[in-house]
Amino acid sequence: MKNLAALKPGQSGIVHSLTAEGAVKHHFLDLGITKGVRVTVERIAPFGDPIAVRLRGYSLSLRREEAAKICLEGEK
């Protein structure tokens, strides 16, 4: 199974699960992150962090520690 942070830009996969606890992992749901949905890697600064996602029909920036904490059961 891959996290969101090992997948390069035009890729997507589908949330399996977070690794991430406490105020992290309700961040995540906050932000819309839930088992099911469908996340595609839009670009990736140049050293690497952050990574731009887009999810929900909105763009969002996450830290390539905590793109790591998003596991997904499938790639595209």
Contents of the next structure:
Amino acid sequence: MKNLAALKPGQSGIVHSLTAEGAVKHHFLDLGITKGVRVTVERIAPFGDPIAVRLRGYSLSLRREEAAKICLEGEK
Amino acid sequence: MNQTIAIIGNPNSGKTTLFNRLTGSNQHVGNWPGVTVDRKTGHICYHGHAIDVVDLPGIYSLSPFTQEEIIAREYVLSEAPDGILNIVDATNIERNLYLTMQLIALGLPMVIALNFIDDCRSQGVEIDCAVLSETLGVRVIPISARKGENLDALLGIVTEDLRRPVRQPAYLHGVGAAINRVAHTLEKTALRRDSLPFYALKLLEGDSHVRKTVALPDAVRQTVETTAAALSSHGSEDNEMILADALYDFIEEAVRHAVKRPEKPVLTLTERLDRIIINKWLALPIFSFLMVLMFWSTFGPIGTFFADLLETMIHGMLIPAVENGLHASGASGWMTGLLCDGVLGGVGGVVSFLPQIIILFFFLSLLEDTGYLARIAFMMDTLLRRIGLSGKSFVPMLMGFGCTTPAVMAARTMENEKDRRMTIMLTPFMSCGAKLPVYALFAGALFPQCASFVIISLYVLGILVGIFAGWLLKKTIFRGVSSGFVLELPPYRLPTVRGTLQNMWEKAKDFLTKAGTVIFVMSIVIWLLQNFTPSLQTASDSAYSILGVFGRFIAPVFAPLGFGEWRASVSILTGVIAMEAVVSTMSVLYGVDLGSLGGLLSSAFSPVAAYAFLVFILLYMPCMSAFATIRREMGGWRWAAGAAAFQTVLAWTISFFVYQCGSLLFQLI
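Mind sharing the form predicted in complex with its partner chain? What's above is the form predicted on its own.
After this comes the whole thing, all chains and molecules, with the earlier chain placed first.
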């Protein structure tokens, strides 16, 4: 399944599920990364990692390794 | 007793601005028992009502995963404030309301302050507070904490008319029945009745902290288990996700009804600025420019000017004046010496850093308030994670080249406890400004042809050792999974003059009181040790003073490093009081002025021994002021002593290798 780390700047996807566990997963949920929410990749840091994404009207930065734990629905 | 109100909200929701607005200048900072996070309390007097306000750390949720969350949660659950002022960022309403939902479940009297309503308006977003209040069952007051807009209405409610949520909102599609069922079962327990929905929510979620701390009778536990199991039996998701989804579904619905966004959303200022500021090509040049500006102002001409001015005032005017005054009033010689050389000299030496600290914190306050700090962390994360740190460590490390004390304080901006501790332990390896005179003296005297190369090599060595120590710590005491780097990139905001000044004043006060008390005592102790012999006679020569005797006693420790000479040992010790003292101690102990000290040193030290000495100065434990700050920030002597021991052992080992290998090399040549 496609994950958030695979998106390029400007692309977006809808969250399908999370493969993260424990504190990271809980943190994701607290920050509103829940099923069905649309997440857009805004830009990539100068050194290629982390990435900045936008969801629910605000911006968030996360590492690729964390973004890979956010699975997206197949885009129609 | 006064009523107590807790201000709770997400990080960056304007909590502190509101707190300062409401309480004026009456606030003071107090430490929580056992933890390093500050809790602020203040007082409001409004129309004859006196209220205590508690400013809790900014949190995203009442989960038990971060120190801040645990503190906030423990506070509301066990100390039961009389009410909650929940501050919500109107420009980021969906995510902010997630915490609100959990607060409502607590059932305490509360009010919602919808902050940044002015920013919302300028983006063309309209929020119908009446509709929102109706949906949530809690009153919503639109405010602008920055501009002081509508604060009277808020104060009126906070002081006179806080109400419990009129009902638990109907967010409960699918999960409501389960929550109600568990809450109903919990009525048999001793838990606070109004907060049962919260406990039910957390028990269903599988919250480890609540499960551990709340003792449930077997029958109740049984019901909780079966209800929890039934909830997740339908799909692939677990309860944590199901409940978060349900809360967010409800919030989305509420926001859809209450918030009207413009048809064509304007590109916000933040989005436009970010296109330039963290642009792939421009980001690093802009960043470098800002850093150079900051350091040039602090440690360059401006900062030095003020520091020198203060130094001149203390040493040129204050001390002579006190000396004369004491002399005139017939005080004894030793009393004058203790007060002037010991106390005023020691404390004054530290106080003269104050201007630089204030300037540095002026810039840091701007970086933080504008939202740029988060962008720095975003840019630098990749480089720093290689040594087990995160992007947020960058600023403290950079500041370490100036002065370790404010650098350690700057690590506060990092919310991850492990990263913060590691950053604090590594910052002293970044060679601080006060060590430069030592390098300059020795390099000039012993390596006249390549003095600047020697100095630069020390700075580079400090960074390399920092990287190595980071790797070492990551493999040992800070082992474990990194908690990751999930960081909100807040919108750019214009800092207020008031907020910036307040921040600078607080830092200055902090520095003066806390570091000052330690320096005060240490100055007295060192002066006494320097002026009395072990048999408590006045020492005619400091070589026979307690300090001199002790210096001779510990000198053998440094013999394998090539400088087992008591004067060097003593200057290493006084360097701990303040690094500036290394050079001045040497000139006192050798009994010559600074000008001719170089010549003496070149005969007393071999080049290899001198370099080993400099390496030791570079790497060993930081000065008293930094040590006291580390102790405070790490929350205990054990940590601070551990860090100092780690640094000193590392310094000894590396210095040993430098001397031994260097000597061997010279013999071969």
